[in-house]
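Encoded as structure tokens, the following chain is the form predicted on its own, with no partner shown.
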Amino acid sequence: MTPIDVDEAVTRAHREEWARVVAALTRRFGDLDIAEEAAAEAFATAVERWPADGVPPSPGAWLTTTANRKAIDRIRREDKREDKHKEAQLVSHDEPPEPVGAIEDERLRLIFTCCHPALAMETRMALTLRMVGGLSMPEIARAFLVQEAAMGQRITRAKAKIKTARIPYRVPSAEDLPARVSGVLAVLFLVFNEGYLATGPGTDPVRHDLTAEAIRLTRLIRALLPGDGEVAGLLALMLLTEARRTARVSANGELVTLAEQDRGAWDAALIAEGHQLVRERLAARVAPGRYQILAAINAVHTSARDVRDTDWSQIVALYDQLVRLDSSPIVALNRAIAVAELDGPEVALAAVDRLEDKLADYHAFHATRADLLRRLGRSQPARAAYGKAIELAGNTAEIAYLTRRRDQLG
């Protein structure tokens, strides 16, 4: 096997298997602090073993074993005025784990755990993103608009509370469910999110590995509270973006737009199944949240079967609806996206600069201003736009979209 090859195993064993080890750790350990250095350590010994040794036939096994030795041996190091009591410890914990049903996932445990509502919201998605995701530092400053520093602080804070206050590793109970799971709905999207546009350094642009565990862990959601229409409405939302995903990247590894995909490449199965989510919630006649606004507008692209045939007043319209429920600068931001299409890109860009304060560091922010002015004839301030939404951008199909749109304009 090749360095590359070697390279290549570590990689995707890193994306496979991150969230498991960790969350295998934690539930033997309770310790978010060792279960992620000892996962850390793991993967930094499988980087010198594996050229030397072979990647082995269960990568995940080998990284579980290897963290757990680890974890024991940082115990063993850290507290040795109590050593009786932690050899005691480890060696209960030495033996098999009870199985664990479908619903009573080690990695929902974990998400639940992270996402406790003694943590400020922002603080449990940063943490979840971190633990589960397995997403760099970097990765989540940018999700949240904010300083690489201030961030690993939050995280850092976090897990001492989470230790201090001896939160349990568990999904919580049946009545304690409801209370809990919007914060946890809001980390799964975060975590869809930065898989469907992946914005780490060297990463592929788009990260299958964290939109199907994403999809995975919100159907497990789902199973616990079936009538919950947000977790429906999330689940919808995923699968009928999920669904263009082959269609998003071409070959030469540029962003594909939603205008210029080819739909008939989507996939028809995950669009059905996200319809008809969509269409059940319309029938429990529920006011609908967040997540099911975002889902009905999903379903009104993914119902055109041409760019030209889309209902850009219901998108409009529905996008009036979410702006009541959330009227951040980034909703408001793709609801001028959809007047463009209807009303003009002049009124769109009117709405839109607007909004440059709020979101000057978003790169999305620059994009569609970019694009607004190119529609409209003007290319030198279309050119420099183009130019730092490229500057703010993370991912390697967007820059190579938006860098060959801006050299259009000569």
Given for the second form:
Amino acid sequence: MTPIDVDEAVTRAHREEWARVVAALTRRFGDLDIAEEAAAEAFATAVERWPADGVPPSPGAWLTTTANRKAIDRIRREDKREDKHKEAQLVSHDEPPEPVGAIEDERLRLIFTCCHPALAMETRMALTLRMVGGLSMPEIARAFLVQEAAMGQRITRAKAKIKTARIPYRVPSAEDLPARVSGVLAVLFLVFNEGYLATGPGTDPVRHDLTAEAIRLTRLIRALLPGDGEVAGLLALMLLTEARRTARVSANGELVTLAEQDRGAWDAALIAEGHQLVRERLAARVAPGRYQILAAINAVHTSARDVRDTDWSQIVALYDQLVRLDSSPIVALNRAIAVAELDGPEVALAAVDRLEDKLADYHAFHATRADLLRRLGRSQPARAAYGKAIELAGNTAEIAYLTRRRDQLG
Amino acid sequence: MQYLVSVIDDRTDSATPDEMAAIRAFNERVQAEGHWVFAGGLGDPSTATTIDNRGAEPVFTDGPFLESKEYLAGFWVFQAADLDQALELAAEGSKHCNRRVEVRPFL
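What would the structure be for the form predicted in complex with its partner chain, given that what you showed me was the form predicted on its own?
Complete assembly follows, chain above in first position.
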């Protein structure tokens, strides 16, 4: 087995097994901190040992067993003098881990704990990305546009609160479930977005592992809450976005915009499933939440066989509906992009420029301005805006696309 | 597991007769359900005396250690299985006493 094969095996195991290992250890030791540290140590051991020893036949079982030992070692070190009884208990539990399939729902438990309402929303997202998504601290810090040290502190504080205040490790009761779901959906949407527009110079431009994980977990929640419109909406939104994944990055690693994508390369099955969910929500005749509106916008896009057939007035109308629910500048920016198609780039640019105070550090703000300025033939300011967008963008495909666009300016 | 539920107010002994009745009924239920440890109302911070006996002599200072517009006006100590149960009790406490409350775990 070549070093590259081993690297791939470790990467795959991390993607597939991280959350399972953390969830199984949290269940067993009742402590997220121990679970996370032991899981991280187990993966570090895999990186060290697999090149020499070979990749074990069942990497997940190997990692769980190794992480269990690491956790027990740590607890023994800490409790050596104080708690002989606890040690004896742990020894009696030193048995082979459960088969991987049996702990499937453990991850759902882990999600609800990480998304507990006693934690700040940003903390819930960070914790879920770390514990369930397995993202590294720099990746999470980047997703939130904060310093790595600050993010580390936030996660450390959250773990301490979960432990000290005894936030339970379980799926909420049926009556609490709907209220607990919206926080979970926000987190899953963020995980999906990090996968769809992955950041970092060493990462793939689209991380199918994260988008697939977000979809998988959203499906799981939909199975639990089939009547929840926002769960259906988020799943539809993800499916309709994921359907365009392969068309979204060119063979030479450049982002392909929605207008330029080969629509024949879109995944027809995912689109059909997404459209079905949107129709189901329309038929429910209940006022839609933001995910349902975003799903409807994506349904309009994916209904057009050619970009010229896109019903932009419908899209702008949906964005108007969304603005009433969510007054964030990012929604206003996306609305302006649709307005450019309906009323022209001049009108859109005026709307975008009004957002400068709030979005000056957001790459998509500058990328949108650059595109509008280019279409208006204003090459000089367009060049500067592309430069700013390139500087702030973290996605390799997007940087490649923006760079080509800038270099093609007259 | 025990939790301190602090009642936050900018006045003290300010519950109306209706609020007092609601609090009493809630307290009786909490006792019947086995979550009761202790509860009480406190005099306002101007009645506090702060003491520092870390040196040779105890030093008494008239007033609270921390001046703030809102303060601890009363509290419950609940026995609860976990934070979810404590939050549920505290949310009902907030409703019955008609004040904001803060929940903190005992170590």
